[in-house]
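What follows is one chain in structure tokens, specifically the form predicted alone.
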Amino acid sequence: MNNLMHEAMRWFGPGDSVTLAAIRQTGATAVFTSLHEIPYGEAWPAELIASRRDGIAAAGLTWSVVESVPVSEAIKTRTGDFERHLENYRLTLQRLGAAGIDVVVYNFMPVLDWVRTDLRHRLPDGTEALLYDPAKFAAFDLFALARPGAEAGHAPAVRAAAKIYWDALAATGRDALVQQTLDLFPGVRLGLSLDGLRTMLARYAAIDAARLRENLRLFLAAVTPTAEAEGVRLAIHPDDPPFPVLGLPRIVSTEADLRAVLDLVDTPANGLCYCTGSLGARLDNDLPGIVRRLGPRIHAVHLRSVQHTTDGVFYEANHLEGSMDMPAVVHALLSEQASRRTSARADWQLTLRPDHGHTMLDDLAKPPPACPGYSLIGRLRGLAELRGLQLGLSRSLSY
């Protein structure tokens, strides 16, 4: 029996330049994907779920994890049409469960999903990586968005560096920074403008971390009974980056945050998407320790590494490099999986995917992928490295 974790790739649907046939050639056996064409808050049609599942199966793969069923801003703020959106969320979970798809990733990040400031940071070996620079993001916040009170969210040294950076940018550079910040949503473009972003931010004027956590509790209380009934496990994705941005609270950034989420509704259906890249963007997160202490509630795994440099800057490293100990993480995950198997858990085998990847080799000359960080060859390298690491550890530790 294969005691390694299942291997998957993220796929952004029929419009993805990375095809299912190419994913199969990487050695992955499954995909994490979503119905990105369905507007946030709307129910997913059962026939479209079945059609997408069957199309993936016809390519020799399995749709093992939904990434993601988005939580609408109405639900996060409990305003507007949120009750209808909750009912649609429950209906979508029912339909996914009936289709045999039993893990659903989601996040509770307000307004913005993950944030990067450089999408093609050139590394010394010629490959390109995603990078986050606090000064560049502060320039967006202070001078493009001109958010009231933004100064308080950035240290004086960061504000000074942001001013120098912004003043040196030509108009085209400023426009590019604004557009990529507004557009950086995995697999989907929301068509935001600066005014639209300001409107969305205004909805959080009275929502602090405590209120957002309570709204998450109410969301989980509303949907986990349906998940339990349908055999679906929910997996919340950590904040990326794991600290407040644009004055917005972020409540899934540390181990204490993760434990608090699990305690909101204490059921196996309420679990975690363990993302080492998001959690690893904070040096105070103990990544192997999180697996050892919270492992039974991990339902999906994203593996990637980040390299911290100076002044809060970090970039996506190769999967076995960077500022984190990937062998220790994979060791902890294989130990958790072995414990599940010993206890005869039906969901003993975890599913991982290599998260992000460098743009390299032939992909450098191709049009940008469906989402930054998701070109094929860099993720293929990451998956191969992680496969070798798993195999070596499992043989040496007899897992």
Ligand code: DNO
Contents of the next structure:
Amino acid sequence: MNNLMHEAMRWFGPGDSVTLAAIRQTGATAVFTSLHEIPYGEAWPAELIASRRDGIAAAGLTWSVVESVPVSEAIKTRTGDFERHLENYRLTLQRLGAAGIDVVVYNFMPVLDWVRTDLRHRLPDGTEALLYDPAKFAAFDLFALARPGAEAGHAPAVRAAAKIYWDALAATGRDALVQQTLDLFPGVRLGLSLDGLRTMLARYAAIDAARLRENLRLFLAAVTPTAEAEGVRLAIHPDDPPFPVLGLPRIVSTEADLRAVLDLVDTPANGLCYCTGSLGARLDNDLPGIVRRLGPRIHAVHLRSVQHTTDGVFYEANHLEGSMDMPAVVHALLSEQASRRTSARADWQLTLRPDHGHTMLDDLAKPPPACPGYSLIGRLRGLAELRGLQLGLSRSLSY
Ligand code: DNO
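Okay, that's the form predicted alone, but what's the structure of the form predicted in complex with the named molecule?
Every chain and every other molecule in the complex is listed next, the one we just looked at coming first.
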């Protein structure tokens, strides 16, 4: 029986230097994409959804997962235009459902999506990886942003290392660190300045984790009935990295957090994007165990590994290497999928995508990809390895 998970690649839309034709050649059958051109908070026009879907189909691929319909800062903070944005979110879900696109990824990370400090960390094999160094991030926080109260967020040893690093950096190095940190918003460049970031952070002054979770509950209560009515499943993406940054609360970092999110509105339409790269940046997350325990609510899958080194540093490893056990994760996902199939669930089929990949081979000489981590060849390597892993496991386990 062929019970493999479907394979997808992320695609950043018509402006992505990685074309649909190239994605087709990787053997993926689907894409995860978004209408990146629509500003956060606005409703997605039905015609644009349909024409993007049809363009993808014309390339021989399926738009199976929307990544993402972003949740605006107004909704996360329940300020300003949030009611209009909620109405627009419902409209977008309705239109996606009507267009037959039924999984929607989103995240509830305040202000920043993911954070890294090095976008071109050279590994011994000559490839380049994304890396997070807490000392460099602390230098950004303490000395560039000069955020009041920043000291409390970094351990003394990290603060000391941050000072040494910052003092040794020339002005150009400092500018580069600041620019890169501000720019790291996947899919969109918000063009933020340090002052712009300070203003955004200020909106969270009165929002702690409990309050943010309540805002998430109110968001879910407002949109899941529409999702359910339209046959759309929502999939929250975990925090990346899975711990508080810049004094902002993070509420989707651990298994207990994931369970709490599912309990906020206890319906299958309220589900998870299971991202091993994000969750794996905490060594205390039991990745295969999360699939075994929360599997039925997983609606989208991102597979990637991180390698932890010393002092809280981690970098993105090859997909089957690093600090996590990818075979155990794929095994758990295949079992989850098999049990869905035998229970005749309509949504039994999972779709995975390799998340990020190293910059390697010819891609090293090309302009940077649409989004750091998303050059083609490294992801192709990841996908090919994951394909072999799934096929081998599914044959030997007779799934
Ligand atoms: C990074 C991605 C995230 C993800 C968003 C979902 O590569 O996994 O940017 O798309 O957090 O909203």
